[in-house]
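Have a look below at one chain only, the form predicted alone, in structure tokens format.
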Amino acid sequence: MYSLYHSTGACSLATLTILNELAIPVKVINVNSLTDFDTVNPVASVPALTIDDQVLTEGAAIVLYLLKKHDNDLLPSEPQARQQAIEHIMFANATMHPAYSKLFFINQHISNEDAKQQALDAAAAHINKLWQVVEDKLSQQQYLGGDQPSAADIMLAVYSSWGAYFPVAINFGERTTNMLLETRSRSSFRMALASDDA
């Protein structure tokens, strides 16, 4: 039995969506109800996934573990396409996610409002450049995964909502907007969101 340590709206939402895509039963544990989550994951960040007595951490590593272990259409078997899919996962996790994380850091640690807004605007400008990279990648296909969503599309669909927490302008191209809407409309994503509301 899998247990996913999750926080509402956090990047663990992507892990939960992928578990739903794979039709894997999972117990969802909201870390906000725990006082000792650091005994599960010493850095106290989500997601963490337990499988019996094994604890997996780091979102991208968990996603790749699940996609390699379970039959799915999210990770291609053809070597070149598989490598491209892994690169997209790493772009989402190691490039886009940290770019958004800067917004949270700035908002929490800069008290001067003018300086804070300038820093937020600079971080948002960088995020917009990254979304343009996504828009360019979608020039010949509906999703990063081709004609169907990939794990990276799911991850990006989660991160894309985070800009709404800040007074910044995050711009999505037309193709990116369509990809995000279609990804969020999948039953796996809606089921994960319902877990947030439970």
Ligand SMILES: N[C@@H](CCC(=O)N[C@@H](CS)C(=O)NCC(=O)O)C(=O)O
The other form holds:
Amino acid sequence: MYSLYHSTGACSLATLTILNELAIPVKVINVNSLTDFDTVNPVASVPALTIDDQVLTEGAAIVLYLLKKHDNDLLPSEPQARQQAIEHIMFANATMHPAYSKLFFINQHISNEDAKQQALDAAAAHINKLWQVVEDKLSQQQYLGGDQPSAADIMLAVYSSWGAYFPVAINFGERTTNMLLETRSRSSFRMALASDDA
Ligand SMILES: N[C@@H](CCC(=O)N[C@@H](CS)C(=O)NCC(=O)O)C(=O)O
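Now that we've seen the form predicted alone, could you pull up the form predicted in complex with the named molecule?
Expanding to the full complex; the earlier chain stays at the top.
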């Protein structure tokens, strides 16, 4: 039995979407209803996935575990295409996600309003550079995964909504906007959004 520890709107929404893509039934547990989540994940961040007694943490590692374990079209088997797909997952999880995490950190820890806005703008400028990288990657293909969404497209589609929480301008190119809209319109994503509210 799979149980996903999640928080509404967080990166765990991508894990849930990928579980839906793989048609894996999962129980969702909102960590905001728990006082002892750190006994599951000592870092206390979502996602955490339990499979019976096994605890999996770190979003990218969980995604790769699921894609290797279950049949899917999200992780190619051909070595070069597979390496590219893993690189895109890491770009999403280890480059784009932390760039957005700076917005949350600044908002929480800088109290001077001018200094806060300056820091938010600097973080947003970096995020915009990263979205331009995505736009460039999409010059020859609709999704990072080619002609269908990959796990990285799903992860980026989740992170892309976070800018709206802050007084910053996040700019998406035309091809990126299309990729994000198409990815978010998939039934796997819409089902995840419905369960993510729980
Ligand atoms: N490196 C971790 C980071 C995950 C992460 O930052 N999760 C955020 C939500 S998107 C979180 O749980 N933040 C609350 C906290 O860290 O206490 C991963 O990729 O799983």
